[in-house]
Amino acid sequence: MHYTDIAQTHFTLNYSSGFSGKAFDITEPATGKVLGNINAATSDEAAAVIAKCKAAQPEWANTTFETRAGILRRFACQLAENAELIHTWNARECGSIRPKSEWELQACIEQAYMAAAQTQAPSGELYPSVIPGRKNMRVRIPVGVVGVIAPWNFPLLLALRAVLPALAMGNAVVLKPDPQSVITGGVIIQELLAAAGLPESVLGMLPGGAEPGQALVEHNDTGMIAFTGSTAVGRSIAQHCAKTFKKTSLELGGNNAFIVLEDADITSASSCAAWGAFLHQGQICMQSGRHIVHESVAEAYTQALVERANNLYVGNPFTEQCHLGPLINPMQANKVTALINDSVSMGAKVLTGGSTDGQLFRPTVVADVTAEMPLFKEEIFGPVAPIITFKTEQEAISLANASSLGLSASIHTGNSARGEYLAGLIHAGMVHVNDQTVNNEYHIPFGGLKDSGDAGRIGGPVNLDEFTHTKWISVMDKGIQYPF
């Protein structure tokens, strides 16, 4: 790896990928400055990394739970001790504001301790038998090599939520971070796990884009793929893995409903809406994407949300305090602009925002949205809050469910029992009453429905089964005599 501007990164990281694929730039989205470049892994080199991880996995699986737990706890300490390094790269490489990066890091530290604790969880169950003297056991065994393909928006968290439990369960891991977050979501993880004492080749890392990613998915020696990203790519991964019945954990896109009923607390609802729509520039799969508001409170809600949007400052999170940083690349800025312009041409009205300075995009509130408009139908992944109104409760639920995606949703109401009832009618994997959609507690199973995933879950106790296979073993002291 070559850095062109080491001085401004406030630290030195000596890293060479050791790969020979095409070099790609590490670009600061706020300024367009190229911070360095790194060589991608070729398909053959990816296969070599997978082979090394496969060879290292049995010995790792045979270590004691105390050994694995100790490494994971030391990794948690390494994360804390290298906080400034992580925050610097999360700002410069991914456009993360400091509070977002601090929350992400703390969640990762807690997940490391949780994964360490899970190493000592029961490894199976004992079942009775109809045959006297037979002992039936259901035991968990490691998958083997787990491929983790992680995105750029929460690069540390969305990599480690799969890497850590996979390691805890005795698997080797091959991590492929997004090229736009290769340092935060790849290099730093690899180096800090090594510093924590993880044996060589238990974790491999593949920099690059589609080529090493495809090699990881299609290789016969990867037993599982954990992927976070777009529905289109996730569907392709599922199709490839189905050919060999490879295990998958797919957390995909979201176009999340944010319902405001007529009895909602508008002050609270608008606060949740601003957080859910504008946090990290709206570049979150759980973004509050479709604001479905009762017509009787639409004016008050809209005014409150516009006021909150106007109070937010957009800037460079590495050099100044700001509420929003840059969009990740020019293509994303162009996409968000096109969704707004196409909807405006169909009758929508921009009340605030809608403008961009390069990749710095103002928080945007759009009114008079209809269900036929792109801002309603598509995942935005930008700081935009499109508002559509409804008359009846049934209409609100129908609008909420009018999407092929079903990741997260929220309902705002003065009657929590009513909210809980309606939550059961919404086709989403997570529904929050009187809160925003961007909720993530590391110890609670997380995942979506419909085109938002494969109905798998990551988080808390489900990790024990998610990153293992199960095997039935029966034992008898003496052989049985059957009729023939």
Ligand code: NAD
Given for the second form:
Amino acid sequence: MHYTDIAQTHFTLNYSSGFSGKAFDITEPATGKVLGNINAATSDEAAAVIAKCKAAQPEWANTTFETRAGILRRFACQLAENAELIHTWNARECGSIRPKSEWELQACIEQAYMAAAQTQAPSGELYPSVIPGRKNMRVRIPVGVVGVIAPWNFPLLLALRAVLPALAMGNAVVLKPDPQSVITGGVIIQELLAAAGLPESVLGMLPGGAEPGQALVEHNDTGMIAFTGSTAVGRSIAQHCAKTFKKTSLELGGNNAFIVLEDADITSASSCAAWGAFLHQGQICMQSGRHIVHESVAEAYTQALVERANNLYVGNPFTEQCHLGPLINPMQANKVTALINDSVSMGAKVLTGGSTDGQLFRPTVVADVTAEMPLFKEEIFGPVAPIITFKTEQEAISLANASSLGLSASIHTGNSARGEYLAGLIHAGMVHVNDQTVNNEYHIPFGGLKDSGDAGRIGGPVNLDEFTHTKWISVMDKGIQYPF
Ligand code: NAD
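Show the form predicted in complex with nicotinamide-adenine-dinucleotide, please, because up to now only the form predicted alone has appeared in this conversation.
Next comes the full complex, and the chain you just saw is listed first.
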């Protein structure tokens, strides 16, 4: 049975990946039902895919920009034409509610058009020379084979935001999706790019977990690893890549501060908070994870947020309309429960939620949180809003900066100039004034600071440099005479 059928039926998918590693299950998180299985790629098979991509890359890099742009534009059309299939898999395999899936798909379509347009960008610059008659060129060249390793929470977007610009710049790509989103973030991408006319050997896809991922990282013929995932795995990838000076683009974890100052509009702040904390069950790197609230407005803010949380319905996004779907797996539900229980044992109070029905976790608001509690210190990746209070602006900034992670942050204030000033004091790669922390616009450079990444950026104009190397070529008409 093909993956296009399983989305609409109750049969089990036995998708032939063409690999011989151990088969793993594709499980529907809302029901625990096994939807199908697929064989993982072994390290040897990963090496064979990399070799095929390496051999195909020079010809791909030499195609005209019109050819590459045409394929990328047709891929955007393929995404749009297959929207229902994609939404169904995103709901069933990854627990995405429909609006989240629709936003993700639209962002991918825009990414594809942007990547198509970027094939037309200048491939370098001319510089003047200190030597008369010399032409100095800075030329962008493809990296070669780019390994893209993606997580399961926005499986399509977090793969494509690297796959598409890498292809546009003339690289071959080997994609390793998370096993929990192998259809949405792997098989569908591979098949729709093939349908758009991408030569088969220019894109490889490796189903499986750490083994094929590590093979990509360690292989001498991958020139770059674009990784989105946890800080722990990102750190180990950075260490491996440093040994061979392999280029990396690392987009890692977050524990994002959401500051509410005493002059904030509480209706808007609590709306932003509910969205930033509970969207996609809080399983977003930019989740509003630490609510740092001025003591004078804490009560009003907390009440408003509890009310919003109580109005949310948690269910199965494939069969019913709901605000929140399931957490991705039972381990994640246990981890979130443990973070809450450990914080409660240290004095925190659960005001609403805190309970889970299988992987269906109620949106949770926790008050009386302190900076020593696990809910403050750790990335939650579940629908929990921990609230900590402060007295002075300085205290708010130190609480915001008291994390080794620095991905996103937000500040709510009635004075946008004050917000802009404070944004400059927060150690995070992205800060939003009078909004929440979950923001992604495909054309704006995106990324974190500190342990949230290698401070590289993906998105918009920076993609041209992110997915290429630079070469300096200088040309003289005649040879030069040196003093000896
Ligand atoms: P993870 O690091 O466990 O897995 C991510 C990917 O890495 C998966 O494809 C996985 O199979 C692969 N992988 C696992 N071990 C590997 C290894 N040793 N070598 C190579 N590849 C390996 O991440 P996760 O916990 O599943 O995802 C959630 C994390 O991702 C959170 O920390 C979240 O904040 C982060 N994230 C970051 C961003 C961002 O843009 N900064 C976006 C989404 C998620």
